[in-house]
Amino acid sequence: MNPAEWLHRTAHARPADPAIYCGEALVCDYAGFDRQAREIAGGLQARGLVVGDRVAVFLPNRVDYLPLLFGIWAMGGVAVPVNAKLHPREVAWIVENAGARLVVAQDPEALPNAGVSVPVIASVADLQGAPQDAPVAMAARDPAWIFYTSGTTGRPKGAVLTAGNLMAMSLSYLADVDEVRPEDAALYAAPLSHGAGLYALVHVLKGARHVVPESGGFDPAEIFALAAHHRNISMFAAPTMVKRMTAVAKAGGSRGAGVKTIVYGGGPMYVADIKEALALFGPVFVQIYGQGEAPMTITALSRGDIADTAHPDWDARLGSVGRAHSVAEVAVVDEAGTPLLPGEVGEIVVRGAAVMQGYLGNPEANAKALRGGWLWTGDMGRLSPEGYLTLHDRAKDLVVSGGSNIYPREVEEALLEHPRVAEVSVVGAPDPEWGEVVVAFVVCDGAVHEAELDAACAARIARFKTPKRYVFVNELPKNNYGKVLKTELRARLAAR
């Protein structure tokens, strides 16, 4: 099914319903949302574009990027979202990958400049033509939206979804993530380009409201103040965000009153982030796990399973990613492909109805990434026998050190309990004589001597794990979503 079916559905159903703000400002309800969504879609096909055709959206979030992506959609096209920070090159590089017809860009003299040669234009309006008059029929297996990751290592390669990938998606939200109501509303502090973006299809199915910052990005005071007005907000964040909502609130005396439900994922939320958020916002917070190659849709730990404090493997639940979700089967792997048993480290694969189609013409990339009915997700972890899924780490950011395996992660959920620790991320450095040896770069409130975090190690972790050199900095690099660059972090180790 096409997703702007949904929206044209919703828009007869409730056409006076509101559908988009900005900040606390209404902008247009249901009936408006769609016949935008339609006037785009006419306005494509009189360019001429026709099914299929891909169109990029280089864009900050902004209050006419929904009625864009469903238009692109009504008329059978293929929606392209572009991280609005990349450099111009960059975003000249996807769009040549991505074969797109059109950009639609914040900035649009800059992008002929670094290479892109089709039409760019600035203002959706220019795209608005003859109202069309319904959604055009898409199939399952129909290409809806090239997903580009984030490459922090080569190029970022386009995972091609489907109608039904979306769906899928879509639909196991309500599933395994949160109900959602007219009554609700859908923040977006997160870039609509990603997983923010991504969840607006739910909630349009759901004819909840959609708000859009005036700010258009992330900012805890402004957050606080529209979840204060608009009431029952919902929201994707990173790990990152969170904590730092956190800080916010507590600063302000803030609890954040009007926020519904909270959806973490991205990136590692550590054990103790995460207490320290539900003692004082309460029980607002889902986690997922996703890639784009599977859309926010690998496994999900309950609202149920972080509030329940008095549950004997709360702390291993936290530090979980939860279950499968229903549309996902997940295993965890060797490198023969063989399941392993509850508790044993591998890969972690999964197959089911949001994986991707595959990756836009790359058949190697393909190749390595779906094997035997799986994505590969490169991610390794571990199932308990109740099948809560523990992440470790990506394969690549495994450090071996005198032929002993040692996970990234839990080295620094046990840095992190160190009081003035603010943030940690460890890396393998080459050794001589060991192969390698665990850095642990450190952010610290206030001073902090390294016996105090070997002995913080020590007091949770095997002695072969504990960091043989520290390096302590004002803050982690991190990309625009959030992760930390370990890549960067080797980087300056090599340089010195």
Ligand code: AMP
Given for the second form:
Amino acid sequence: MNPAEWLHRTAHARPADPAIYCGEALVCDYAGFDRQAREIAGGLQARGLVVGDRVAVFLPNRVDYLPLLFGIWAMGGVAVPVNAKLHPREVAWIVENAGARLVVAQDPEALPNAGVSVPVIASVADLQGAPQDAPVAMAARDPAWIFYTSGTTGRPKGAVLTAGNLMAMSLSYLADVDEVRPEDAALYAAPLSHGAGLYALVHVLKGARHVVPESGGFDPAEIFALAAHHRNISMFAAPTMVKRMTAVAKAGGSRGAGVKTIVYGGGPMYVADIKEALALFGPVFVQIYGQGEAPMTITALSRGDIADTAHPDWDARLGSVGRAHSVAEVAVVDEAGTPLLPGEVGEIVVRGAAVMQGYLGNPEANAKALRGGWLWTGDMGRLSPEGYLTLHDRAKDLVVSGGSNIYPREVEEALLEHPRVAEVSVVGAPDPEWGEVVVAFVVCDGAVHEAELDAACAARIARFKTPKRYVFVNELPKNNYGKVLKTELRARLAAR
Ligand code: AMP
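We have the form predicted alone; now please give the form predicted together with the named molecule.
To see the whole picture, the full complex is given below, headed by that same chain.
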């Protein structure tokens, strides 16, 4: 089924119900939301786009984001949401890799210079055409969303999510995360290009309200004000966002009135942090563990589990990512794929209706990630006898900073572009505010200023990936095969 069909139905059933808000101001009701999506679908067709064509969405959170997504689907297209913080050159690579025929961007001028050769438009208004009557038919196997993850090779990979994947993800939200009612409101404080946008679908299905903060981003004071105004707010937040909300609420004497649900995930949540947040905001939290390849849908730690303070396993549960989603089978296996016993650490594998079809045009990555009918997540973990999954260190050397994933290789490649950088190795250092920060160990030929290294990054990668610290060394520790020993670098940072 076409996800836009959900919008179309809700609009038929409750046309005058409020749909999209900018801050406190109502932008449109469900009839208006649906009409705008159908007009965008008509506009895309008028530009010559056909079923299966891909449209890249390089936008920060805006009120036209959701109409655009549903408009792309209504005409049978495939959305390629791109993190708004990426560098234009990174976007250019994704646009090319995805074979996108059109890009909608906040700042369209920057993209052609960075190598984007397909049309780039700034305003969804440019897509307004004669409204399409109804969404075209889509099969469960038809691609609907290409989710670009960072790649360990330094290049992002496009996880192809089908209409069936999106629906399974949405329905399991209702089964395992939270109920959704028309009087609820989804607040988009995290990027719509990621989990927050995926969660929009179930809120459309149930005819809930959608609130885009005026700031377009994450501002705890703004969130508290909007929650108090709209009531029954649900939102997705990275653990670092939860931590900042706790700090701001404590300082300002707020207890998050109007917040119904905060779904957190995407990176590790420290037990002390969730306890503090729970004490302040009450039982509003649900945790999810997922990845672009199995979006938001591997495990969930329920509201009841998080709030069950009297349970003897409470601490262990808070330190876990919960139990398998209804639509997911989860196992911990050894390298051969043999399931391990409870308590034993191995790689986490998952299969089920929400798992991606595969990476777009990347047979090597597919051969690695999709084996024996399972998605190999690259995450290490262990299961308890009751089925609670606890993540261990990551198999990949991913750095998770402020909820964003950063692959060291990408940063290393940018730094190595500097002519006097001989060798470099990037690791994450624990940080109380960001979870982790990027630290680069650099071997230079001659004197190099930190500002030059910052500039090398600024020319190639997003700002949030730029190292927060540089450590200049004469050589990097290596093993017998010449492979840099990142564990030793991390140990050095820990010893400081
Ligand atoms: P992405 O594909 O960008 O969503 O990143 C997915 C990765 O983030 C996973 O493979 C995990 O390493 C990490 N991650 C996601 N959810 C959690 C969680 N609840 N706790 C700890 N790490 C998580």
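Definition used throughout: the rigid core is the maximal C-alpha set that superposes within 1.5 Å between two forms. Model, not experiment: these values are computed from the prediction. Numbering follows the first chain given and starts at 1.
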### Query
Cα of Ala414 displaced 2 Å or more between the two forms, core superposed?
yes
### Query
Quick one: once the rigid core is lined up, does Leu59 have its C-alpha move by 2 Å or more between the two forms?
no
### Query
Taking the rigid core as the reference frame, is the Cα of Gly435 displaced by 2 Å or more between the two forms?
yes
